[in-house]
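Next comes just one chain, in structure tokens: the form predicted on its own.
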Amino acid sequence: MKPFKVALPGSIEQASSLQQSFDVPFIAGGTDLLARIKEYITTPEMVVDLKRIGGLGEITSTDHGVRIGALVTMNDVATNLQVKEGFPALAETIGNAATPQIRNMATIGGNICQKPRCWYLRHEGYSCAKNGGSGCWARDGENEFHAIFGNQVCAMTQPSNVAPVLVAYGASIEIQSSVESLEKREVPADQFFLTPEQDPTREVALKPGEMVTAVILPAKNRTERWSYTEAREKQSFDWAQASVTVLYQRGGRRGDHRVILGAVSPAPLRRADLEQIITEGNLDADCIQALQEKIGEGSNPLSQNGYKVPMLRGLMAKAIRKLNDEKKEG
């Protein structure tokens, strides 16, 4: 590991001062930057670590919804009482997340704006559209973990499991930076999370300088009915191959359904014609019939990630009938 400096801002104006000035990477758990730079991924000079930055460690509760500081360990977001409460499809997707060891380091800001986990990008030896060259070697060479939706410029997948649930519930994530004109602002998930045709070079709507400060659930959607199914290779620490989340009636809005796509393409994927078949449905047989049916449609699978298209079709059932077992529940 090449050595580094490392920055001790005492704020947010520091932090992101130093980050536009010298090009350097924000560091917080570490879990994915560390591993980068272990593997000669990235060779920073200095990296600016956030953890002496006050208020960025908190989760608060108010009439609105919940407030999630960047700097909570993804650990104390699944225990914490308010998030298991209004939003636990995202307390049981951390829950399940990588390891103990893992998810009280991670933070829920490191998560978000984490590195694709390709190969291909994480080798010194190829340069592709990602790390500013051109094409995408995944297209034509070793795919099986790779994107099956949305592949047509880089075939990275979303490496964040808790991406697809803060865009099914709208949640809302707050940036800083110490330009006065981009002082703060709120950046809807679903807009936050980019795709290589917007810009191949980055994967969240962050501009130097600007540091993720929370993430920001909304009361308004706060949902009874939901599920998360997702698939890995190996249960213990791993990757999602793909996965599935669906909240039902959002907010209790009959008809305000949402169904989100993870690992399967480069960004979360919403997909509005499988919400309408859920708005139409019965949750019964037919149901499932025709969402397995029409989950596949617009998928583009490489070489070896067909898989995914079938994977997609249990997970999608799977969803359904854990709606269905809470609404026994209940």
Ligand SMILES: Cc1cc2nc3c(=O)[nH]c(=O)nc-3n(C[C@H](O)[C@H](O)[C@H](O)COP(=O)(O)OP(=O)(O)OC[C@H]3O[C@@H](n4cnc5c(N)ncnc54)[C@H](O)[C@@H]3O)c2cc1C
Given for the second form:
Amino acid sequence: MKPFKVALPGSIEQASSLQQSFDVPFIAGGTDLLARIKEYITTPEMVVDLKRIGGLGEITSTDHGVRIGALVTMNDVATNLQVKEGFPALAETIGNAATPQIRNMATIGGNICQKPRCWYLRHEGYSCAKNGGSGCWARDGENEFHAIFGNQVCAMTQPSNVAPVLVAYGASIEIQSSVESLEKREVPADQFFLTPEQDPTREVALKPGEMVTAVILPAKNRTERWSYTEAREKQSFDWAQASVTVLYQRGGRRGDHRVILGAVSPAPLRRADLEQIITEGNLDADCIQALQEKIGEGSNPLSQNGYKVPMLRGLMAKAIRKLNDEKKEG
Ligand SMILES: Cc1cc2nc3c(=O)[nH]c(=O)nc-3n(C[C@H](O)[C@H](O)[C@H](O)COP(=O)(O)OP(=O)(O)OC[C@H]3O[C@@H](n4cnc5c(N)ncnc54)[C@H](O)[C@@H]3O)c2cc1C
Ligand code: SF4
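Alternative state: the form predicted together with the named molecule, after the form predicted on its own:
Full assembly next; the chain just shown is listed first.
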């Protein structure tokens, strides 16, 4: 590993201006960034450690919703009562991601800003559309874990399994910087995660100097039933190959329910066509069949990842059965 300095700013303003002036990364739990530094994928002269900045490590409830500071660990999000009761899909997803050790170190801010797992990107010497070069090695190469939707420019998948759940709940990402005119803003989660068509070099809507300071879950949440299902190669120490998040809204009408696919496209993929089927159906066998027939529409599987289409069909059926089980229990 190439040696680097660690800056320990005490405020958002200091951290932001250090990051921007020296063009160096922020570090939170370090579970993603340090791995990339060890493998010489990134070799910064300095990292800007966020841990001494006050106010980023708490979960608070306001009229606006539940505010989760960017430095709250994944484990603390998963076990927080307000999150468990109000946003159970988030508690379950974040509580089952990675490993207990990683969840104790990793933060929610770092989770939604983690870099893609594409092995070409994480290997020295491969230049592609994402890191300033051109083309995509994965499209005609080893693409088993890559995207089946929206994969024309870059076939990465969004690695955070929390991302689709945040989009489903209509969460916002609070962003701050010391850069003039960009002081503080809130970006809806569905606009925070970028597609390669929007910008192949960025996965999230952060500009130089900007950091995530919180994730805000909305106070108005009418979710009656929910399900999150994912498939992985291994039960732990692994990322999802595909996931389906369904939020079934109380008195749901057209456009109210949410179906978000994860790990099959560069950003979480909202599927209004599947939401429509749920609105019109009875969550019965016919509804499952209609969803399964539709779910692969628009996909463009590469040479090794066609299995993700039947995988999504299976996850979709499981998700609807889980919604029905909740109804029986409730
Ligand atoms: C074996 C293994 C399995 C895993 N499985 C899963 C999984 O199933 N699901 C899943 O979602 N994740 C998984 N992960 C990834 C893990 O969740 C992330 O590494 C972790 O969430 C990153 O958080 P961190 O605080 O350690 O971030 P860091 O490593 O500190 O930072 C990650 C990136 O985010 C940036 N960053 C950090 N904080 C901020 C901020 N506040 N504002 C702006 N930028 C910031 C950093 O500059 C860096 O580029 C896995 C990781 C491992 C090693
Ligand atoms: S999937 Fe994206 S990151 Fe991977 S090689 Fe292709 S362009 Fe690069």
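By rigid core we mean the largest C-alpha set that fits within 1.5 Å across both forms. Positions refer to the first chain, counted from 1. These numbers were taken from a predicted model, which means no experiment stands behind them.
When two forms of a protein are overlaid on their rigid core, residues whose CA moves 2 Å or more are considered shifted, and R253 is one of them between these two forms.
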